[in-house]
Amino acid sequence: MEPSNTRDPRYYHRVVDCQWACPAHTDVPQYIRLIAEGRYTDAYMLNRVSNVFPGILGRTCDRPCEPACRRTRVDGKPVAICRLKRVTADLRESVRHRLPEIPAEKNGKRIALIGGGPASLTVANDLMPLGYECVLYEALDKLGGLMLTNIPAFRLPVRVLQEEIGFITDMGVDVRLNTRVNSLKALVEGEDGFDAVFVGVGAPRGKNLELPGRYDSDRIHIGIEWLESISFQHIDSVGERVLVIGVGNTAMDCCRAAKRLGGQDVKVMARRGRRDFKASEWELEDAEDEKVEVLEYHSPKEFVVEEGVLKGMKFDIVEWYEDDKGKQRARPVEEVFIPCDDVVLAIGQDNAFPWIERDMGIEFNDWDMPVVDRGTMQCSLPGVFFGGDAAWGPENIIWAVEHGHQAAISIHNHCQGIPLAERPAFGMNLISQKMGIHEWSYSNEYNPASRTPMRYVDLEERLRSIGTEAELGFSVEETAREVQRCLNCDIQTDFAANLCIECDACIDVCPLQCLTITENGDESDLRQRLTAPAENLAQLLFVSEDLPQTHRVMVKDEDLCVHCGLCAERCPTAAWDMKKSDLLIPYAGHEKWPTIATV
């Protein structure tokens, strides 16, 4: 193999695995860091860098980032990262003197943005700093898209929404509510001047279920539109018997919400079994935990409706097989009868765009979807980009967020005559955090802890009202106890082949044994030769130089370490050292990085 150019700032972020899977590239060790020191505000504005909304995303977030902890491979439990997340927003200091200040004089360059949610908000964010005028359009009398309609207030507060939102339209966005744009072309080529469009208005259209009974009754709802009514108050109430069909994220919200609207016999109705739930994990706990009952292998087969009142639904209840093709089939083994008073279709959600025209240039798919690139965000007419649900279908707000950064580097550049695919280069600064012979600016010892359970509010108080937080959030103590579980895994064992005498020092004290001293060879044939073989096909092999005493070379298993820099620590001549890379995300204006910085 090659040597492993650990000066390219794609290799170390990859190590860096929650930062890798989070589509924003959260810097999380050092914010967890940052949070351990006390200096909660910091780590606040060093999350909003990235992910714009840390209030919001603390408490909604699908957390892509704690499924690749490393600490997983530990001890089974990730840290929770998005509830230290929370703890940046609820413990910090006034921020708004720390936002990026917007010029006075304007660079003449106008922007609209379709949709008030998190993509276009995103953008706005980005284009402001750098003197873009946006005009936001929204259909709806406040902002925040599907994070205000589909979220309800006992998973986010509306205070947290609107505050983190005002951060970015008291930048003097042009905001206008209750404006909804029933011709993109008339926006495209009309006369209010505008250099580029942004498309973010989500996905906005929730699935019906057409079964027999369907139109019988007014008691049968789609899941975001009912979620929406509750959002504005428009329905305060709900029947004692609630079938909830579907296991998404939009389902579990929908069944908490009807415990707390009256609904005391909360079902959640699924075809497949537990381990095809679309629902995150915590999600489908939480409901549980408030008395939901989820029947899985359930198939709808028709609403049960007798003089325009709804008795229930039928339900075939199925096994799944695998035919002949590989395919998965389902077939009934039996009929059965559920009692309610309501149903919540919560099935899925699909875009809906009957207001841009078709004779425009916007190439459509066969789902009726614009053709969007996803390097660019920009769909076949120059100047229009998409973001978000809008894009490509339901996604989660982090999605969102990237999709809102990629698309104000495209726009800056399509109004600066840049080329859409160059896109600014990530930069990285690697510094040593060796503070003496045994002594490191990180601690780097491993804590044993377990992961830190979530505190709530009673259940009979939080089933009382839809607008009482169900999370506690984390303590002072309880954060304390948290972050020491993180493994620092931004400190990176960094290594000079011309300093290493092969006194094996390292390979004896690694706890891990994830390094080996061998000859080279294939990657296929490194990785089964190693002192612990590395089957984790998807984390890198780092593969030094030639050693100098033998020509053979130094190779690191990085799925395997834990950063705990006993290698650095034993090595006689330094050829192993702990440092920090800090991986510098290109933003809407950042050109270019100087050169990598390295001490």
Given for the second form:
Amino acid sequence: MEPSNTRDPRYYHRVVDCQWACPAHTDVPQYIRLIAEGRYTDAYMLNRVSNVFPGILGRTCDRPCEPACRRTRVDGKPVAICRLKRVTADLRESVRHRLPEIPAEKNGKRIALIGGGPASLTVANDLMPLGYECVLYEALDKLGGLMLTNIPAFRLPVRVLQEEIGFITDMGVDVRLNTRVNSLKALVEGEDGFDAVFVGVGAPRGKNLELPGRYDSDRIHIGIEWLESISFQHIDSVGERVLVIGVGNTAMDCCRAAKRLGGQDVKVMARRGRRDFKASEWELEDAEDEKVEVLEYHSPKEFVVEEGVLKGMKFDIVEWYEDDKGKQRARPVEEVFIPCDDVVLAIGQDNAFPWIERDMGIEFNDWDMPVVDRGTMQCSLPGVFFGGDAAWGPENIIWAVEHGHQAAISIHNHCQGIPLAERPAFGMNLISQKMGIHEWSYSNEYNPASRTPMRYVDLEERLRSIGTEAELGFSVEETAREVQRCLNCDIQTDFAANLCIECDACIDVCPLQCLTITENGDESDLRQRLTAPAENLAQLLFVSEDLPQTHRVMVKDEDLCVHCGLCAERCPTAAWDMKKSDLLIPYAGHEKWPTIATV
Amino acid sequence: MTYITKPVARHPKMRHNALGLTPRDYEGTMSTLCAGCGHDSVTAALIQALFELDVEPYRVAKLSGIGCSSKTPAYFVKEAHGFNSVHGRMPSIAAGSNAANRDLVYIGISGDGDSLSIGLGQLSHAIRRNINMLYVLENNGVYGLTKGQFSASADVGSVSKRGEINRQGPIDPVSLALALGASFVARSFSGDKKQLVPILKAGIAHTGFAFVDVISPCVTFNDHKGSTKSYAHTRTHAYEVVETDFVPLRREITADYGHGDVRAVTMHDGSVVRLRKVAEDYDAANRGAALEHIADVRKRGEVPTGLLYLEETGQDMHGFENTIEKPLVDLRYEDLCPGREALDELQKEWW
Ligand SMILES: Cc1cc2nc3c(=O)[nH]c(=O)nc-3n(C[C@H](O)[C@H](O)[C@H](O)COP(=O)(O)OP(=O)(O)OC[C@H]3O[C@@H](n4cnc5c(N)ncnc54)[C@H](O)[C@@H]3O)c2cc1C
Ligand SMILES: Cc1ncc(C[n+]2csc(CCOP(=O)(O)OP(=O)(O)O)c2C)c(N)n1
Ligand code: SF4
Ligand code: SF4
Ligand code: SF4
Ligand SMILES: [Mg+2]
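Since the structure above is the form predicted alone, I would like to see how the form predicted in complex with the partner chain looks, so please show that one next.
The complete assembly is shown below, putting the previous chain first.
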């Protein structure tokens, strides 16, 4: 193999599994260290730079970082990254004075943001400090998008949402509530004169289920509309027996909401088996803790409505099998009737752009979705950008945020006459953590503590009101314990081949058998010849330059390294050193990094 | 020195031996030696050898004298028995404990100072008695613990860290052991586990005194230019005379050597040590020829390595003394101390 280029910011970025998995590249290990030092406010601000909504995301994020967390591979459970993020929001002091300054003098460019969800808000967050004027159009009378209308208050208190949205709108965004954009053409060609338009309208249409009886009762609801009505307090009760159709995250919110509005017997009806559920494991756990029943292999067949009254639903119990082409197919084995008073359909969302004229130069594909460039977020009409659920269908908040960051970079380039493809580059600082012969500026001791469980409000109390936040958050003590589980994956084992005398000390001491000195070879061969075979192909192999004495190479399997620093401690020549890699993430307006230090 | 405890986290796919243990179960406390010391690599090689031989940790007895090398028994098999004796006296302790309990696996760790200066007389008699043990001499050419004075194994012309030149001729541990009649004589290098581990395993399987001289560089006081015991010098001057392959009892012998240069020696426990000579006219069964060959190689300024001599047929100390099979701890009190009358009876022999 070629020697690894650890000076390319991507190399060490990939070693920080959580940061690599996070769409917005949140610097997780660094914020966890700040929390460990009790610097909650600094930790909050560090989060805010990349993910903009730490309080919201600390409660609701889809957490792609957690399954990626190296700790999972070492002791089975990831660090509670998401709930530690919430800690930064819960325990911080006021941050108003630390928010970016907004120039009094504007740069003369006007940007229209359509939709008031996390995607548009992020664009505003990134552009306001650069002197842009942002006009935000929202159809409803409040901002937040699905975060407000669909994520129930028992998961996300409104005050948390409002405060973090306020940080952005208070930058001077021109917010126009109750203003639905009904014609993009009118907006673009109108007298307002926008230099760029960002479309962040989400995927607003809940999927329907066209089965016999669908329109014979008013007790059959579309999930996302139903949740919105609850959020706006147009609905405050439900029947005793509720069936929720679908088993994604929306279904989880629907069944838990039903439990709080008077539902006693709430069932989630799934066509597939548990292994194939779309809902996150933790959301499913929360629902089952609240005594929601989850039934597998029930395929909806018919709504049974008698004299205008919903009686229940018929289902086929199905069996899954693989057809000749290897595709999973269901065959009915038995029909069952399940009585109920309400049905909530939570089977997905669609996009809808009836307000975008098709003759404007915006290309739509066969699925009636705008054709949007993955890198620049621009559609086929220059100056019009998409992001969040509006771009490629329903995702989640953290993706909406990242789309917002990228769209902001593009809008800035567009307005400054810079080609969109000339995007500011990632940078990296790499700084030795050595403090003394065997002292490091980070806590390198491995703490075997198991994952700290979240505590909840007592069940009865929890179900009494939809506004009661279910999770209690971590206490200071729980936080102090959980932060120690982080493996400091950003404190890199950095190798200087010219210094190595091949004494084997690092190899002998490494508790996870990460290191090997051996003859070079191609990757698949090398992976088999290491101290422990490197079977996780998703993880990098570090390969050094040739070693001075025997011309073999040092190989490190990054997979299980716990960043304990013992290799560096036992190395007599400091060929290994522990260096903090600080990923410098580009945002709109950053053309270059002020310093790139490699120490 | 490292202050943190070694992470308890383990590789999930770590190998298990026949006892269900992993190599990590054969570790000791964290080493306090200088980072990069060859001795730590010898420790790692011992851990690997004991793990692969499925030795029960409680059946190991670790013995040593004084020196950095003699500190290392603390760093492997923490559940073993151990005795850290005074300088140069480990062989006496080995003789005594082995006499009392022949069922344990005795591992003596010593240094060139401990064995060739203050303890030379002790070493000689341990060889003469053919005590059943593995005796590892971690050879760095200096007294590491007392800050780097030349030891009796330092070569003529070797330069100390401060620039002095050694003028007294060295004692070559391997030639000495051969001359004294040792039944198992080997030399290896801490930086070459591929060679060292099979030798250590063979030494453990050997019945009798298994003497292994391991060149084990002192990174702090003897790893500079001008040293003849440095990593770089050993790498460029080591000359493997015999290749060693250890085949445990349970494993089928599959390696096909395909030529007549291989001698297979069956050990008492049924395992097989295969010796493949690299040097053409070398014979690891002929003591006199071996001595001569080694002297020639040394004259060329090279360091002969490998399992240099092996004889698996002789008697060990218990054989000479015709002692009881059972460890003394396993005897009934009445048999161990048969009382005054039995003593009187015994003493009549010398009246
Ligand atoms: C029930 C449910 C639970 C969810 N839970 C989570 C969760 O826990 N974690 C997570 O990360 N994600 C969750 N999501 C997904 C997440 O909420 C969305 O991915 C995210 O909000 C998308 O952000 P956005 O900015 O693209 O659009 P949205 O949040 O959908 O916001 C779009 C906004 O645009 C407005 N709008 C639409 N059309 C127009 C128009 N023509 N003119 C003006 N305004 C318009 C809408 O009123 C809305 O306010 C959930 C989704 C649902 C349905
Ligand atoms: C009776 C006695 N004499 C002298 C010493 C001082 N002393 C301690 S270690 C040592 C030499 C150790 O050298 P070596 O056996 O080569 O071990 P190394 O540290 O090099 O591994 C000496 C002379 C002592 N501890 N006890
Ligand atoms: S930091 Fe070094 S010693 Fe520790 S696990 Fe990683 S490679 Fe091994
Ligand atoms: S401890 Fe240092 S000098 Fe020794 S092999 Fe490892 S990197 Fe090389
Ligand atoms: S002084 Fe030399 S022999 Fe002693 S621990 Fe340090 S390197 Fe090893
Ligand atoms: Mg010595």
